[in-house]
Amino acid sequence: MKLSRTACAALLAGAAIVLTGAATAPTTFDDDETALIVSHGPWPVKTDADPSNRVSGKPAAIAYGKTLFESNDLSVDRQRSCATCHQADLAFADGIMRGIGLTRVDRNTPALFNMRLNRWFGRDGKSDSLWAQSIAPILDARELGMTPTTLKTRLATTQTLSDGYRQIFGAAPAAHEAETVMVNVAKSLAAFQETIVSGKSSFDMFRDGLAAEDPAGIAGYPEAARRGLKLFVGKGRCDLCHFGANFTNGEFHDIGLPHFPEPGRVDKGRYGGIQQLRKSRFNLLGPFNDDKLRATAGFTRHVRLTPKNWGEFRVPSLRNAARTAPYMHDGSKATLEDVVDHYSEIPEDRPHQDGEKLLRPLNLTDAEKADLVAFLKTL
């Protein structure tokens, strides 16, 4: 429901009565802003399986993902698993700054949370579904460092990983080649993963309350979160990427970060994303896609690969945004606010700001600074 300027001004102002008892001055928004504002909802999303997953959705698919995603026998030396980078306290990473696996990897632990609203996964995109992406740290040297016949060995000669793969899929995994043994394990942790779902939130409350006119939902919200809520959709524009109910356009752009993990070595970000993606067996258009129309794969199908496309990395959800410390695809930012700063102040002549349209400094004074941070920590 779109609302009056009026309107949303005297349920504010409402509000603000049941929290400090006497009529002051709240953070009013006009009919745009109001509109805006509920776009990025309702929450939760509903989705529907995976098509092009067939064990998506399934019980007992989920509960044997969740113990492969929690084994250590998914590891070529049996000291980590998917788990030891992605724990559930961290919001599903892990807290530091590059992720480690045998060794230290290139980029920040993505956070796992609502996966199954991506289009794209991984920081540059290199899958398109979230099972692909299940199977590159199990083959990554620097992740769990496996091989297809290397864990096909591990899971038949594992009783209950052997047992929970016959339950699945109706054979033992000596029954079954190398590489579909794989496949089949990352479609049982993609099952998984796309049950970890984020919790409505303050941010979400307030704007359902919106919506729905109702002042005892509007009043609980802080009025420096409104503030920075304010800033976020006005001033700011960090909705033009960060949009609709996940905050996430699922798209990718350079922020004009360093593309350089360490001296004399690049990374290509997206333009090395859709290298991996079309040369991959395991994208949408590939023979593991188990439904047999490519309904999905639309997008694989007409990506395309350009200049500009070096350097940009895609663009994250922000729930649980406040949980997910570092930031940005090499972790380089220890705090939200650190976050805000940089794009308070991204120079205007960094590199590749040409191919790069949106973002401009946003100069925002100290006081907008930790608005927006008391924005961003109630989503």
Contents of the next structure:
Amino acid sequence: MKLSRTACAALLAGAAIVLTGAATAPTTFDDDETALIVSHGPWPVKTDADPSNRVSGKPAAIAYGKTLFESNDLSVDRQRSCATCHQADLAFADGIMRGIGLTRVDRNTPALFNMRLNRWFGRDGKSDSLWAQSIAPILDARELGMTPTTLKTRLATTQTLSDGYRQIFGAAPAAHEAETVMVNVAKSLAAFQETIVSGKSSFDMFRDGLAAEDPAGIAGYPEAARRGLKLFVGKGRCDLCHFGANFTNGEFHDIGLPHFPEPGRVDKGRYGGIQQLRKSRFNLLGPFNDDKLRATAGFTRHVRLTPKNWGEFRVPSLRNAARTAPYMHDGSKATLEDVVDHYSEIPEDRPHQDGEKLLRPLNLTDAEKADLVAFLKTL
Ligand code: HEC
Ligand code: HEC
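The form predicted together with heme C is what I need now, so please give it after the form predicted on its own.
Now the full complex is given, and it begins with the chain already shown.
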């Protein structure tokens, strides 16, 4: 069985070579396609400091946040840190299916890039700010396993951490409420994470060349990636959700993946995320938002919970996709090829999806799949 499939793939690959060999005409884009492609830029997107976090963009807080991010003192057993799961040399992810802290968690560790562009944080959007999201792993019994009180004691009794804290927040951690210490730690962690941004990709060079009608600018972009890009904005309809410069509309969809991290345990996705967001003391409507006018809280104020949210997950950015395997909230797709196979064969009948028929099986040929993957790798 396995052998005949391999043989078949080899045959098909051979056929594709013959075909592309014969058809040497380069892929071109009409005005509509060009407009869609240009809408995925320019990159980088300029961002401002986060008004909900008074230390956002402050160099001392960024440096302190990096120290905290890498510090084992933030975990109950002093054996792990944020960087255990978010490793700098793995695009700030961990390369495994599901993250492992004190025990294994239910979801795949996302890469941390371009966080200032997110509206929601966590794959279920349970947080509405980067600092609120940074509190969650500190308290989660499966991740770092702390409480606000143990964290305060840890900071107060660790000289380097306590000095850094006093320098930024004006008083020693011992002088603050435990909850305040925790939020300040989270805001410093956020200040650091905001500085992790991705550079210009080969797609961006091509996009800029197309926007400027500069033939030299677009010349270096591989032919397979061009064909993949044409599918991405065309027949694939990928950009309905993977939209704009960061390749995400920032919202949540159900793309037909399993709902069960373990037999008998369900991941509610966005449905659970909205429930948690609403009851959190650390959301932007709560007392810790530094933006006193609450202009930052508009989305949180208006978010609605509907049955459709069940099993939805945030649309991830596709920037750096080649470096963030495995894929999806549950890490269930090992490679970009597996992801593209999923979209090609997606099951159409899915509960809760009424009215949202954004996805249909694409039935791509092997050559088309390879082109789509070639394009994704240029991001
Ligand atoms: C056990 C591994 C693990 C540890 C330790 C860990 N994380 Fe995570 N991180 C994850 C997983 C898994 C998710 C996805 C969570 C979800 O969707 O609910 C995540 C999500 C995030 C996100 C949201 C990213 C996005 O795209 O919305 C941020 C920000 C983040 N973590 C920061 C941190 C910080 C800061 C620390 C340390 C205080 C930390 N993480 C510790 C595994 C980990
Ligand atoms: C209906 C909206 C929607 C459409 C259309 C869509 N996607 Fe997605 N995509 C998502 C969501 C939601 C996820 C995350 C699912 C999860 O985490 O379980 C995702 C995940 C991915 C990932 C994994 C990224 C990662 O870091 O885990 C890739 C790659 C991807 N999509 C590529 C594509 C391609 C290629 C197409 C077109 C063939 C496409 N998507 C069409 C919503 C969409």
